[in-house]
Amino acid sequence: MNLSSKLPHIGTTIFTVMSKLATDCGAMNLSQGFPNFDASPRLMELVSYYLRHGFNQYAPMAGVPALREAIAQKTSDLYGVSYHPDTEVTVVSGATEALYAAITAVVHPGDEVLLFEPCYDSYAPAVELNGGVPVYVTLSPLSARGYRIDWAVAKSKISAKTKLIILNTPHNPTGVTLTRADLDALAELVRGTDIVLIGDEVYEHIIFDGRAHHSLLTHTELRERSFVCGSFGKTFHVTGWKIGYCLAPAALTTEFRKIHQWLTFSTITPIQYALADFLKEPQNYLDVPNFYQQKRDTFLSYLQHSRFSYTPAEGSFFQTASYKTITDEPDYDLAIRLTHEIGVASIPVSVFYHQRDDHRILRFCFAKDDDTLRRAAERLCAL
C-alpha cells in the first residue's frame, strides 16, 4: 500500500515518548502534565451517583443543559460576562478537541495562523491538517522581555492572509500569563480585520501570587471574535476524563458545533451531570489557585539548593528551569539521560519550537504529591 502521510514531518508526541520512558525506567514522571493524586471525594461520589442512576446514554451534542448552565454561571460570577448556555457554550471531550474544532471551523487552505512559540504541540498540526499555514512569533528567554510577547514583532507577522491567532494563558510550557496590556495590544492588532482568536485557557484557575486571569473573554473587543477553551480535567485533577468546554459568540459557536458533532458528537454523560452539581459550590474552583501555588512553592523550596536557575511560574502545572551551569548537553538528550540515570522525567522545551530552538531549559510538572516532588528535587539537586 502506498500511503501518503498528511503529517509526514510529525512523529509521536513528546508527552507519549517521555511518559512511556518514565514507565519503562520506573522514573518519577514530571514530564506529562497530569496529577498523581486523586480528585475530590465529593466529585467522585457525584459521578458514582449518576453512573448508578441511569445517566449513561448519549448526552446532547452540545452538552448536558445543566452543565452548560453551570459553566455560563461560573463565567458570569468570575468575569462579569454573559454567555447563553444554549447558543454560546459547548461541552467537549477535552480541550484538545475544542482547539481542533475551533481551528477547523475557521481555517481554510492557504489561511495563515499566528502562533506564539514555544507553543503546545497540537496547534500547528491542526492548522496544517486544515490546509493552513503556521506563522511563528518566537519568544525567547534570552530577550529583554523574556517570554513576553513583543507586539511590534507580532504586528510584523500579520498579512492579508492572516485568519487566526492562537494564544495560551497561563502558558504551557513557560508558566507566563497575559496581562491587561497584552489584551489591549492584541485588540489594537486585530481592530478593523476579520481575524479570529482562540484562547487556550485550560489553566485559568491555576494562577499564582494574587494575579488575575486576563481571559480573552474579559475584553469587549476581543470577546466578539474569540473561542475560549477550558478544561475541567486540569481544574479538578481528572485529566483522564477528557472533558472541557468552549465559549464563543453564537455565530462562532454554530460553526464550532458543525465540526464538534463529527469529532466526538457528545461527551461522557454521567460526568457532565456530576460536574454540573460540583460547580454549584464555587469554592471547589476558587480554592484551586492556592492549592497549586503550594505545589509550586514546595517544589521550588526543594529545588533551591540545586544548580538550576529559574523564575517562579506565574501559572499552569509547570516550572521551567535552566541547566546551563550544569551541562552543555542538548535539552532532549539531557531529558532522556536524567530519566534513565536519576529516575526523573521532564520535557525538553526545544520540542515546543518549530525549529527546535534549544535554550538548555527543561519543563517539570509540579502537579504531584509532596513526597514525589521532594524525592525528584533531591535527585536534581545532586546534579
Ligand code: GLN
Given for the second form:
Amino acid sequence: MNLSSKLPHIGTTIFTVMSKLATDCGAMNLSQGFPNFDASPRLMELVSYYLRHGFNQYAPMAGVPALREAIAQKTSDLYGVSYHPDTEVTVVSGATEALYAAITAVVHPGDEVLLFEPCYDSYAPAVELNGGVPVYVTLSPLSARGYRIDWAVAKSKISAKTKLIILNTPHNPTGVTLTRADLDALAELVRGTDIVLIGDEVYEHIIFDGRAHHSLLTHTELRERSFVCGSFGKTFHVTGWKIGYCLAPAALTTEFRKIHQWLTFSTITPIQYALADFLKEPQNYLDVPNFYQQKRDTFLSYLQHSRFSYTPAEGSFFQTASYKTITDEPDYDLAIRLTHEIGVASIPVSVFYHQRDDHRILRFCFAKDDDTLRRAAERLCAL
Ligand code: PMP
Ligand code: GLN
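Can you now output the form predicted together with the named molecule? The one shown was the form predicted on its own.
Below, the chain from earlier opens the complete complex, with every other chain and molecule after it.
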C-alpha cells in the first residue's frame, strides 16, 4: 500500500526516544518532563472517592460544571479577570489537546503562524496538519538578548497572512518568562489586526524568585484574542492524567469546542470532580512555586561544582546548561552518550529548533526527588 504521510519529515518525539533509552539503560531520567514523586494523598483520596461512587460515565463535553467553576474562580483570584464557566472555560485531555484544538480552530490552509523557537515540539506539526505555515522567530542564547524576544524581529515576520502567534511562558525548554513589557510589545504588534494568540501557560504555577506570571489573561487588549492553555498534570504532579483546560472569550471558545468535541469529546469524569474539590483549597496551587524553587536550587547547588554553565531557570521545571567547556560533541549525540555512559538522560535543545540549531546545550528536568537530583548532578560534575 502506498500511504502518503501527512508528516513525512516527522519521526518519534524526542521525549519518547529519550525516556525509552533511559529505561533501557537503567538511567536516571532527567529528559522527559515529569515528576518522579507522587501527587498529594488528598488528591488521590478524592479521585478514589469519585471512582467508587458512580462518577464513571461521560462528562459533559465542555467539562464538569464544578471544575469549570473552580477554574474560573482560580483565574479570577489569581489574575482578577472573569471567565464564564459555561461559555469561556473548557476542560480538555491535557494541554496538548488544547493546543491542537485551538490551532485547528483558527488555522486555514496557507495561514502563517508565528512561533518563537526553541519551542515545544507539538506546535509546528499541529500547524502543518491544518495546512498552516510555521514562521519562526529564532531565539539564540548567543544573541545580545539571549532567549528574550526581540520584538522588532517578530514584527518583521508579520505578514498579511499571519493568523496566529503562539507564546509559551514560563518557557519550555529555556526556563525564561515573559515580562509585562513583552505583553505590551505583543499588543502593539497585533493591534488593528485579526491575529489570534495562544498562550501556552502550562507552567503558570512553576515560577521562581517572586516573579509574577504574566499571563496573556492579564492584558486587557490581548485577552480578547487569546486562547490560554493550562495543565493540571504539571501543577499537581500528575502528568499521566492528561487533563488541562482552555480559557478563551465566548466566540473563540465556540470554535474551540467544535474541534474538541470531535477530538476527544470529553475528559475523564472522576478526576474532574476530584480536581474541582482540590482547587477549592488554593494552597494546593499556591505552594507549587516554592516547592519547585527548592528543587531548582537543590539541583543548581550541586551543579555549581560542574563545568556546565547556566542561567538559573526563571520558571518551568527545566534547567538548560551549556557544556561547551566540556566537549564539542553535538547535543543529540551527547545526550545519548551520557544516558549510556553515566546513566543520566537529558534532552538536546537542538530538537526544539526547526533547523536543529545546536548551541551545545542540554535540558535537565529537575522535577525529581532530592536524592535523584544529587546522584545525577554528582555524575554530571565528574564530566
Ligand atoms: N506545552 C508545554 C510547553 C509543555 O511542556 C507540555 C508538556 N507536557 C505541554 C504543553 C503539554 O501538556 P499536557 O501534558 O497537559 O498535554
Ligand atoms: N512536556 C514534556 C517535556 O517537555 C513532555 C510531554 C510529552 O512527553 N509529550 O518534557
